[in-house]
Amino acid sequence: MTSRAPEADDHDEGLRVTRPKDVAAGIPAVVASLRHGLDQMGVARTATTLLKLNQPRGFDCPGCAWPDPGPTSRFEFCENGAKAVAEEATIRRVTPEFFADHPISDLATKTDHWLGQQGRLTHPMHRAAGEDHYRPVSWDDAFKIVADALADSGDPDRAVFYTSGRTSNEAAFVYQLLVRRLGTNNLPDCSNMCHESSSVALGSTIGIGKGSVTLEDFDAAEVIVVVGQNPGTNHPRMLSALERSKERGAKIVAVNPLAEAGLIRFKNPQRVSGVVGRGTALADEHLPVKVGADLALFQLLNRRLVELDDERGDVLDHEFLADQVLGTDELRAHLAGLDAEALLVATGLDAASVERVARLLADHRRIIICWAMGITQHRQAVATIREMVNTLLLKGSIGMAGAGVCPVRGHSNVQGDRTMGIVEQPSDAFLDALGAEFGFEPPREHGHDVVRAIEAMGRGDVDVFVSMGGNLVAAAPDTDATRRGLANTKLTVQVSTKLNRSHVCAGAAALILPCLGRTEIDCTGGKDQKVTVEDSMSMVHASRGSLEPASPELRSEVAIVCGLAEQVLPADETVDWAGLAADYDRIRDHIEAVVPGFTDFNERASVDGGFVLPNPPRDRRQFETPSGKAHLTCSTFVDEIVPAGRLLLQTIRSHDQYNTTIYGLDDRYRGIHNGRRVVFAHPEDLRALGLADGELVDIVSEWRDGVERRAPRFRIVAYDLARGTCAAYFPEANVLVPLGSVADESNTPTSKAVVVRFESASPSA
């Protein structure tokens, strides 16, 4: 089988090449933040809205979840942030007449790009079974037609209802209880595609699937680890945090196949320094480990810090280990047993390297490490991060001040979508909770992940999609066969605020419901309400729109919901749909009833800067696991299998995009201009393989299912990357993740260890 690139993506012939940069931020940052705000703001609306983004009494960013220090700056936010909300702020309109000029067929031959720069979403939209346009439709019409829906399948088990990590706390708490009040768990979300693998490990280790830092921690650090994650790009506030501890002496170690930019050196543009000096030089080591080595090298770290144990005696915390920790005599013998030698040689770094960076780790005390989709989507990602915390457990680095776990989530409330219940394995506490103040009893048969999901669809067992926010065609792996499920089923239903590739990829009718943006006025229910969200270190804060809607049509996500179910659930008494569509703050008492940590609510949800969740490891030095205790693991590292002529393929995002948005063409940091089908590369590889810079190729991802997935058509670009190993672009390299491949435990798409080779580029379309 075969993808096309979009007719309209012309195969990037106006690609330029350039060498990388070497340091981030800094002027070019703010120069690239107000073009892309006029172009799609203009002069006045991005004054007042950047103003407001991050601030105490304004709007949390809709881009990443990094927290907000306090107190925040007047400029709190980054080029990405800035971005982020000149895209959602855009006085651009896809109106009904839009849709009249644009049928699907001609939609379907637009790139990602394209689709998303139309602008913001003004009407509720139908396309009929059978037809090639949207039309307009009622609001109550549209929920009529979720209601027929639904009771046509006659079987909740037939639905599956989609979350992305933008929602907010009160919406996904409304939205999963419609859904369990509906009777299912279908409840799959951007986490299954991202974190899983980090809450499926940390849960399993220290109790609790979420970080036990804090910002401050930061400024107390002594040694960061930052792993398979480039914050320059993906969550750039992040540079600030690293750059003040860079002042208080700390020790900065990057884990990554690609030296990127953010992590060589930072030019703040809030200091003289970042203007018009060097800037701040991060990473004191980097280590250009073999894409899916992680585990690996942490083992040859763990067994050094043993080893300078045994010789020292004071690297590991003995007392710790006794009193807290289970496993311990175990993972020594463990990693006693493992060879060092073939460990190293996977991970493709020189031992001088990774010993300096084990004697930094056994010198110092206050260790963070963080990590991102770089570890989360291997195989056995799960097992990798399970090691990062056998290295804090053993030096005692958790539970205190300037130390501790940090996976860095991605979109900006992904994390508390999770914790208002967005999760298609709940726990038993959490649906006795919810039954109990509901008056109803939950399902508790497990539902579908976001892989799931697609087989389930794939195989006709699924009638209806709905989807809160996102865009699962271009999110997900294997896109054409995403593509194929979500056709497969009669009705997808979209919540979205602009034009994306699931508008195009639909089921056999479709619906949009326009929604408003977090950068908007809510004044549902005759007053203006708040929301919350919760970053990714449990911070939990409110926001406040101050634009105009874009359209009078569009209705908040929690009025969606609830105007949904009082159609889905007419006789429902257990729910005032209507009332907490009038009022969030009683969603909010809901919630302090249900969700452990939320005591107060509404009261604390009005503080500036809002309230940490507790979490027992970073606040007590205490774990929730049946042992009461944390737990050291043994893991069996197996390399990848690469065959001879191929490289293993990690997906990227360019510096113009977040997640499936695609702001612009450019991605400045690794030199690619105007273009986005590239594939990056070493020399050494491409000359092995008898290619050259600038060629043109397919890619054709290898998988045991015997299915030839090929992306066509990308430019080689040469580039100092881990040897045996490339990189391409989300969402255009997606086509080449087999759907089947997912990381043990956590069934996350390996969207970072494809085997793939190279071929001629198919004839151009």
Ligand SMILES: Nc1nc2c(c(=O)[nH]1)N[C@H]1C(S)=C(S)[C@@H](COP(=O)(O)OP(=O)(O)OC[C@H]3O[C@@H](n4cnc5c(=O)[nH]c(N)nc54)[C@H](O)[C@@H]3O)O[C@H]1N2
Contents of the next structure:
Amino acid sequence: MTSRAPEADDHDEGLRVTRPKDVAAGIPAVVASLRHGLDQMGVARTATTLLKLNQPRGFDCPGCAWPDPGPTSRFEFCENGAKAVAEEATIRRVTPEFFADHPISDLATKTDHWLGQQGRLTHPMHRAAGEDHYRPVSWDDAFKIVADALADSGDPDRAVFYTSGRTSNEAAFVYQLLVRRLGTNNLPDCSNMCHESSSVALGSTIGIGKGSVTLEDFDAAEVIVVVGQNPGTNHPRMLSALERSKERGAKIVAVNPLAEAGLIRFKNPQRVSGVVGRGTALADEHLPVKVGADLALFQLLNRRLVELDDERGDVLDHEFLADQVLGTDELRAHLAGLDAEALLVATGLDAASVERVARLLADHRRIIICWAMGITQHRQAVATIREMVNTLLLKGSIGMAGAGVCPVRGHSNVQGDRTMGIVEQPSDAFLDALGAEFGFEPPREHGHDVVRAIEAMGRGDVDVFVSMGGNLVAAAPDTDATRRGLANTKLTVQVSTKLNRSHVCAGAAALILPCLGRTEIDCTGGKDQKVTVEDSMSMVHASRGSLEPASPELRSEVAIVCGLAEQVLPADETVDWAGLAADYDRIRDHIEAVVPGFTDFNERASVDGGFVLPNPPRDRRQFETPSGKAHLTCSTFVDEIVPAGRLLLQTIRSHDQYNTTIYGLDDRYRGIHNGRRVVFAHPEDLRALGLADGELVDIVSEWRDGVERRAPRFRIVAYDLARGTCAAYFPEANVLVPLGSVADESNTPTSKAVVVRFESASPSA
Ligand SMILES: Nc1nc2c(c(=O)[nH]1)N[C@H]1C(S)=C(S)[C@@H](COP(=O)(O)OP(=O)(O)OC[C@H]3O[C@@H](n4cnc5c(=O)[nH]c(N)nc54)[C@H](O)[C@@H]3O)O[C@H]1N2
Ligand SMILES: Nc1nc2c(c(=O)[nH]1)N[C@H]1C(S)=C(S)[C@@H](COP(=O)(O)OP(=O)(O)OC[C@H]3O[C@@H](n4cnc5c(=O)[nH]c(N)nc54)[C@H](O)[C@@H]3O)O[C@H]1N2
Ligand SMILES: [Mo]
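Having seen the form predicted on its own, could you now give me the structure of the form predicted in complex with the named molecule?
Zooming out: every chain and molecule, the one shown earlier first.
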């Protein structure tokens, strides 16, 4: 089936390509953040809003999950944090009049960029089955519509409750409680498409599915390896931490098929020298690994560590391995038996640079390994992360200052949402505690993750789809399949701040429930409420908005969940939902009772900077696996088979987007201006394919189900990236990612590894 996303028709007429930049941030970043703020908010609002960002008493940046510096250090913001704020604090509005002027059939022709640029949603809106317009609806009627749809369906397992990672701890907690009171664990979330592979790999090896370092560890590390991550764009404040580490003498290794600007060179916009100087070279080593071959690389490195230890005796941490780790002998034997030559060829790297990195690891103990989507969204993601854990365990580089695992999360509260129980496969311990606190027996059967939810919708097994934030149609793989799935449902309910594709491609009937954002004052129940979030390093802290809400009609996510609960749960409901909405302290008391690590939650949430959650590997070098020990793992690398004439496509973020929210049409660091339908490929690969920079092609993906997935009319950009691979932007390229192509064990869509061919472009519509 051929797909024609609406964006296919604006073929980026003004697209311009220039030389990619090797310097991130600096003056252009300062200018870009202010320009974006001014466009969306005007002068006064820009100044007051950005000054509250990541301040101890301000709001948590709705950008990424990189931790804030402690309460005593200066305030920190970055270009992309400023853009995320401007996007939410915009003075543009999507009102009932807007919906009267724009039928769905019209909105469906607009690009994601256009939809997002229309501004903040102001009123609850309802589109009845068969109608082409959203019309205003009262909150009460909206909740009744959901209650009726759930009652008609009659089976809680025929409802799906998605969550994106911006939702606060308090909202997430009441949301999962509502869903479990209804009787289902169908709680897919954006993690399923993001760091699920990390949670699976870490849980099974070190006993907790979270990172084991804090920001202070970056001040003690000797070697920091950044794998499959583009911090210059996606975690810009991480570059400040890396810069500090480097100034202290730490070595930084970047493993990435692309030479991303922030990792090669960086100018800190918060320092005069950064704004005017040459900037700091960050990565000491850059390994341009082939897409999907990191497992092979880490196997080679681990094998060398063992060999070097055999020579020198001081490379591995023998005492730690003997006392606290299982599987050393097996791993040694496994590594010795590998075909090193074949592994090296698979990585596409030269032997000398791999050897240099192996020696760097051999010579140091304080090692941090960071990673993100370049690792988690691959078929062998879980095995790859386990192999990186092997590296750290062999070295004893965990549970000491300056060392450990660092999965760098995306959404600002995606980790917190998981801690609050937003998970389709909850542990019995969590359900037991939840049931005891609220006096009910929660459902035990595991629910759908994202991919299984879309499959279930495709089969017609889902009647109601509720989305707490996010934009499933654009974020999920296989856009056509996802769109068809949602269209199969009887009702879709989106709790949202901004208009997006999922409001346009919805169920038979649809509701939009507009909510407050992080930046806004939350005065639910007449009380000034705060919420809390957990960052990528398990720091929990409060967030209080300071702006007047975008519309008096908006409700907080907590109020929406509690209001909905009162309507959809039976009349003999025992949870005091109105009381919870009126005072979030009461929600925090329940969290304290249910979730370990939240002792004295209300008190500690009031402290500037918040508190850190317990983490046994980090705190006590303890591993809460069934054996009580950390586990080394033996894996077998399987090279992705790419037939002749095909390339392996990875889908990435531009500098001007936040996931499916498109701020603008530039990707400054990669030299792309005023357009997004580009595909990056190596000049030699292009030559072999008989193609050249500037040509227009359709990208067609190949997958064993034989379905044709086509993304029409992309401009080829010759680019320096690993041979045999190519790259295009998410979400335009999502149509190419087959729903069935998922990572082993974590079921995460393989958004970074899709076999594609190029065909001459289909004519423009
Ligand atoms: N401004 C901004 N900030 C964001 C986001 C955003 O969209 N915009 N999104 C947020 C979210 S939800 C997330 S999850 C994070 C995402 O943060 P990232 O993971 O940095 O995001 P991606 O753009 O997906 O970049 C993936 C990186 O992995 C590399 N890569 C791809 N395949 C491979 C591989 O096989 N091996 C290796 N070693 N590298 C590979 C790519 O070249 C690229 O540099 O950012 C968060 N922060
Ligand atoms: N091909 C490909 N696909 C991918 C990825 C990839 O790298 N490649 N990355 C994956 C990853 S890592 C992730 S995390 C997912 C992201 O998937 P999602 O989290 O579902 O998508 P977002 O684009 O972050 O969601 C944006 C929408 O959230 C709403 N929103 C914003 N702020 C708030 C708020 O405070 N409250 C509420 N209720 N709503 C709000 C707005 O309406 C906005 O339109 O996408 C995944 N999809
Ligand atoms: Mo993510």
